[in-house]
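Given as structure tokens, the chain that follows is alone and in the form predicted on its own.
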Amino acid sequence: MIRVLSYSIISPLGETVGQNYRALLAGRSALAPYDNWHGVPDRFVASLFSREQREKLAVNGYSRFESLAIRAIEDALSRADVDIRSPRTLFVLSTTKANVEELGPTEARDGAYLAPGSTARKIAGYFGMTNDPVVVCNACISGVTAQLLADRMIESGYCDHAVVCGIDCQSLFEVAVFQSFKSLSPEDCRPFDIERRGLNLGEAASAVIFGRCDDGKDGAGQWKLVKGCLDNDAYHLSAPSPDGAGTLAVISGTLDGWDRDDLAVVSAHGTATMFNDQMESVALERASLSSVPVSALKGYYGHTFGAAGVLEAVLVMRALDDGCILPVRGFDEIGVSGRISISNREGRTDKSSFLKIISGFGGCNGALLYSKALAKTAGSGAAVKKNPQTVHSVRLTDSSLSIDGRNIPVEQSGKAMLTWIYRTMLTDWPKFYKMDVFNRLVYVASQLLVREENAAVPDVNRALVFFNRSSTIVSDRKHISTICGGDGFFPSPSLAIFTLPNITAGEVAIRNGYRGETSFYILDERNERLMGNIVDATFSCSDVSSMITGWVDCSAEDTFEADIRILTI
């Protein structure tokens, strides 16, 4: 358990929090239409910033990008007495894809592109930390295994604060992949509604500073992160299981133990689209949590991508403060079978304590308790080591591979060689021929790891943590040539997918049942050091008995490592 020191927004609706939280009072919302918008032929909805916000918010030298994630970093640390400085300080940032609209479809019309990991370096140097940063890149739930991350990270002892950035900005190239699974709307959104349609874009920065509570301060009266849990349903990869099954393991992982009835409210994800809000209210239902009131935010700011963890826990916070349970904008009739209680009215309470879920493509789940009823001594105490061991390792390169430290000979290189590989050593899931060359790198190490262990009965609950700098750079440069090039407007859905690095462990969790959870960080270098931390604090801070994780990085169609390896407790 974490205490939150200070907590910051910036968005089109204000850039500060009180500024937010009274625009959703007032029942404002920055979505807006967009026609014709750099091209794309087809209208959607989103909150974007104005050309005069964004001059205001620049910061010289930085790109949009990061002189929004610098802008919410100085608001949260202007209330916070923390040294960025200090190497027991931890900077996390949670986003999708970072810089990604001054990427060009080859290098040499790249604008200020950097990678994601070299990104948040930058930012990091902007404040004069001395820590190597870390990305998480987990889709939809980024914001909420970024705050994840940084309570391990405190409580596994591997620092004393931590700075967690959520932030995304909108640019063409995610506009074309959701406009490729045809789950825009052209109107506002309308969360759980039978009329809704669709998500809405949006773009935000929100900014939380944690500490300890265990640093000679009660604590009473602030809010704590008190527990947390992540996971996969192993159902498909852009659409969530029907019966919420995922949902329903991290809210029952999270709660164990709490009373349902000390909740305010569930801070839903909410994103207003056909399957996820059915889904959502079924796991609610299945939960207990039918008479709990849900908020949904997306009505007032759209799908901000990996700042929508942490946003809307900071507002579900701020509100909580003034005894306010926000109205869910859009809603009028519901239009889901699981039963839950949500109005577009303002509600009010006492209670003071939350729970905040989420879920995203590659079947990740996540779940988050955030409490200020609790004294420093109370939550799931302190983290226990653990001493997990190899059981087995895979190294796989564009010219090599090694199975536990002996040499395989291989045949041809790149590419081509995975494919070989594939019809050699496994030719047991067609689906490989669909994926892109860092699935197929990710799934080949993998599967070349299970087949070594043979288990009679896999571990279901077995988590997947993986590492790499060049995020999903090749899938990236081919999305945008379907977007750039001279023969119009056509994204792929089957391409879009692989847009986001942590599809790499949905596809191994899918093909091997794996329900455990699924994590993807973006290293500015590899730093063995930082991955063993955190792979050493997910062991000591959640139930997980067994892993695979390491290094899998892809810069190149014929380019590439995976080192990875079992572990176990």
Second form
Amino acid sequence: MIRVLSYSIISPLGETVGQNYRALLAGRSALAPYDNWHGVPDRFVASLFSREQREKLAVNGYSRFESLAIRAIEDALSRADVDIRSPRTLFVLSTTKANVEELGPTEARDGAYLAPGSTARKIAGYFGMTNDPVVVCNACISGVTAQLLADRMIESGYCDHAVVCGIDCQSLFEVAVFQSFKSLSPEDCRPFDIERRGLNLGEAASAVIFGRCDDGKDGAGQWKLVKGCLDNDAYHLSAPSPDGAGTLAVISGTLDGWDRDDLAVVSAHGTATMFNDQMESVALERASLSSVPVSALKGYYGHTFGAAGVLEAVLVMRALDDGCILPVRGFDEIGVSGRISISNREGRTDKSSFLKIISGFGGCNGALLYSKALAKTAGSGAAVKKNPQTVHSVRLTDSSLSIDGRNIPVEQSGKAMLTWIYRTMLTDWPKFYKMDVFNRLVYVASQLLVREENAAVPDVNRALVFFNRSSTIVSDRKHISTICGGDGFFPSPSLAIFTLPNITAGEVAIRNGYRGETSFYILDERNERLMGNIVDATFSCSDVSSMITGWVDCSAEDTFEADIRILTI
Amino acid sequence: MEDLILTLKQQIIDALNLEGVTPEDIDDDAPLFGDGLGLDSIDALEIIVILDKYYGIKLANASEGKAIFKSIGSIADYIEKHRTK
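Form predicted on its own done, so how does the form predicted in complex with the partner chain look?
Let's see the whole complex now, leading with the same chain.
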């Protein structure tokens, strides 16, 4: 359990939490239709910053993305007593694509592109932060993963404060990804409604500063992040398991020992896609939460990706401070089969705890429990240090392979070598051929570990925790070429899916039926100590008992390295 | 029609990275999804892109294409009737 010291929101609806909250009370939304926006040929509806806002928020010498993050962090810091330069302060950036709008169609523009870890370091540098920052890149659940990482790192004693900033900007790149999935609504989105037609994109930044609960300060009346849980439903890369199993499991894990009657609301993901909302409703009913009011904010902000899990939690905290349950904008008539309590009118409550749930591409799900009540700290406490041991290890580069330290002769090199290993050493999984080179790398390395382990029964609760530097740069460049190249605007969905790095964990989870957490972290450079601390904190603060983890980087078709292992306790 | 079917098969093989599959391996009337080639929902979206890019046919979503996407033969029939390029 950690304390919320302060928070901020910068969105098209306002530059302070107060402005945002008042906009929501007034029923305002920044969702608007866009035609011929920044090279996107087809109309879409989104919540985007105006030109005036962009200019006002710009910080000299920093990109739009970096400026927005700086503004959000600066505002939150102004109300928190934190030594930002201390080595005991951790910076966690939650984003799906960071500076991707700087990535141009030609190599000539690539100089302007910054890998997410470098972007985070630049933002950290603005504030004089001294630690290596961690970028959480876990698709839509990044914001929840980032806050849970803050909790784990503080409870495990690796830091005293954590600055978590959830943020994404929209650009041609991301609009094209979601247009290719046909998941965008042609009108304002309608969460859980019978007429819902998909999601809207949104841009925003939201920061939360967390601190220890045992720092001797009086935390009465302050919000706490009590605990949380992540998992994977190992069902499909782009669709949730219809029975809601993944979401149900994270809810059960998070609310274990907690009285459901204490919950004021469940802050749902509520993307307004057919599958997500239906799945969430089924999970909520199965989790005995049918009578807890649902909060869903996509009708105000659209889907803000890396910001969503932070921004939505902050707004619910602010609203509950007023005893307010925010109306679900866009909802009118129930259109899901699971029984839930949902309303488009403002509600009142005197309760001061809530659950945030979220799901994303790659099959990942997350839940966080927040509370202002001090007395009840079920399931929390100082982390017990565990001692994970390496069972098997694989190191795979573009020209070499070693398993448990033994060199294995390989034929060919680069991507062709991965295909050769797949054909000669691994069992049949035709989906392999659909993967991009990065996913092939992680798949082959992981399956070599699994083969070496030769377990009679797979560990269904196994976690997959990967780190890299280059995110998905190879597929990012290819995706850009399908929307800016000479052939016109034809974004490819089977390519676009690989612009999210955590998809690779989803592939391995599906292949092996692993339903433990899948998390993807990006660092500016490989830092074994930091990676080890994150892995230790994950073991210490969850019921994970085995994990495939390590460095998996692919900077070009024929330049890659996977250095991963199976750990167990 | 023969030419169209062969071209379409190659376009699908290329777009879906069906490595090791040749046009001759795909039966004109065999189901594309579930059994047969074992395609999934992302592949269906990819076929929507093929229809748009090469034949000027716009489908809003995959469910609209359910009957069309039964087999290579049914997609080719649809292209013949609706192509704009």
